[in-house]
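Given next, in structure tokens, is a single chain: the form predicted on its own.
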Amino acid sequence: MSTARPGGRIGSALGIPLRAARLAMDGVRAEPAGLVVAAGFYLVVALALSGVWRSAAEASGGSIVGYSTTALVWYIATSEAAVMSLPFRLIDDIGVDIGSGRFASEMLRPASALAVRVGGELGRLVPRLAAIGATGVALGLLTGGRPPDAAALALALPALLLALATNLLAQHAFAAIAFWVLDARSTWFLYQKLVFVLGGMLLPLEVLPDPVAAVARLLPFSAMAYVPARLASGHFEPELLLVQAFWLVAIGFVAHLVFRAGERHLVVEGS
């Protein structure tokens, strides 16, 4: 009688989640017409914010809470970036698919559910990132000159990376909810809104009162777009990556703990 190795069981769970992210990339590379949607999309918008950002600093006599007109283009540049890479509506898709029943046919599979969705979604965002990443650099050197700090800038890539992947865990766990009200919209709204304000993608985070900002720099959002803008924008801060590094695990293990219970609770509620 056969019976089948842990590490044939462990490396299927992995394998799959790997293969989702490939087929995910694969299939956005392959329209590249949508990229340059995104990118477009992106250009426009930072264009925009950017230019009010540089028009109230030259307004203030060439800075604005200690950020000058040229660090403030490459951190909107990079705070845009940071959020538009990801698809603007992933928690309404994921509440969809949960009270559609879709992911109930997803939890079939020898791998965790969560592990396969967060992979086809790291696929789909690393083509977009490459794209709405070249157009922010083209944007910065056009519009606000070299970078202030080299060595922060480097530091700002692996930031990207940690704040895209903190993102996408945390708009899985919020999305959650739709295991138990069938309706993730009212989370979407509420969470796009935190990561714009208090996650510093519309405006550092210094421009806001003293409390608020320190309330803000403690809660997760501002790992998710004030990091690795802040270190774009000149501001030599390595310590940032730990704090982005603790949110990441902080914010997995929710989304794991969370998706473990709604998939408890669609067994009990099928049965």
Contents of the next structure:
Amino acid sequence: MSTARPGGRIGSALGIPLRAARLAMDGVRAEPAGLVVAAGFYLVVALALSGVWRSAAEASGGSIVGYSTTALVWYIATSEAAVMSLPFRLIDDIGVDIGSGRFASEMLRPASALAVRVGGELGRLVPRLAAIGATGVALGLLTGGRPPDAAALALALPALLLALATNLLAQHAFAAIAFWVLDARSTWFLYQKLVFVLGGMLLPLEVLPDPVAAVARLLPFSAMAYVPARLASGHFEPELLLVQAFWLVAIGFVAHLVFRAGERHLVVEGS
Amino acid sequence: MRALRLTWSSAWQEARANRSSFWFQVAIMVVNDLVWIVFWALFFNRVDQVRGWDLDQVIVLFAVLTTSAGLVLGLMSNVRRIGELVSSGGLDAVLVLPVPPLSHILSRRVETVHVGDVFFGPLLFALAGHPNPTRTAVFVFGVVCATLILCGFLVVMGSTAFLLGRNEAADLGFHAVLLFSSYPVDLYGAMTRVFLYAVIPAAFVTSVPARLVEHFSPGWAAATAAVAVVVAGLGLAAFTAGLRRYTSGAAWSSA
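Moving from the form predicted on its own to the form predicted together with the partner chain:
The complete assembly is shown below, putting the previous chain first.
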């Protein structure tokens, strides 16, 4: 069991989450079988979905809503990587920890419990993203061919990191419902579906009817899958990174406020 | 048989103990399933037909999938935990009971959220599957076969933990069969299609039953029934053979 080094308030506030990140990263790296499964599952999902869109593009004369077959493969490879690099049931897990009282014990640390949790998840994310990202690039090259635009693909990497960080914070903000609702376990299904459709994980937002697509672009979910996928599919639109940065800050702030309110409200039912 | 019926009945009552939570979770799954229907509606709004599949056929495919997956993952939800129970030595509690271990495990736990699928699938077929007596009979036949195949395959995958001592293969098999079953098999490339008919029987879980509802073929119906019997039998054989290798975890569990 690790202990925090004594230090100033600021040192603890940053040091403990960083230490949590490092420990979590080491934990994931020590279990390579888990990484293989994650990459394998990603491969299955991305293969299946990109196959569906390739068939659709072929049936429509080689492109659909402005995306060529190659662009669609890179779109799906990236959108799936953006979502699948994070644990599926994170919202459920956080809810269980809040409901069981485990989260209350984390509040005893001399650092923000939210920051420590986010730090740990970021640490877990790094090796998963490396495994899934490498698989995604191989999938894109082998089934789609060369990426449509190298400059846009270069932008997709920071966009992917911003997408993951935004999604991570949003899941924490969403899971905070467990502070007030005892049985919020299944709400992760709903969150997931919002990212799937309005976030553009299953389909480019251009496929949606125009009014729905316009609304989807105004919501934070598009920053979590659509933006990096749009860039990787050859659309050089650097302004999309600014949209992501905005949502990262906004959702981070909301998560901070909701957790602070939740911690005040917390009633431990026994653990 | 009576013991198993009572076991399942108590699992069902346990799942329904908190009524509001039960219906909330059922509703969540129904909404979840509806999102997939929205996805397919949007998809076929852009392309009328892909490799012989249109929206109506995909709706039948999805009705078969949700009903059979709901029956397996909802009403026999421990089927997903076989690998975990084996690798953690958690079968001890079952082995001392005077009932067949596999049947007991399968009937011991009900997963509420997947019960939503059991409601959704038949309702979807009734509302959008153009039911008539023949189509309904074939739909029921397809669901029965799909349920047997899905259950048998998951038991086989879970039983790999007897050999490997780990649960990862079972996990991957679970995700793969469900995922590949979610899309019409003809959308995949030739090699993948062979794989989905011969290795992971996803084609027989949804695509073949859905096609039978549209265009019934006695030959394909017989093949589907045969695959269902074989895969279910393989599940039983794999679990029985695996039990001979099982070594106790010396831990009392909640299997």
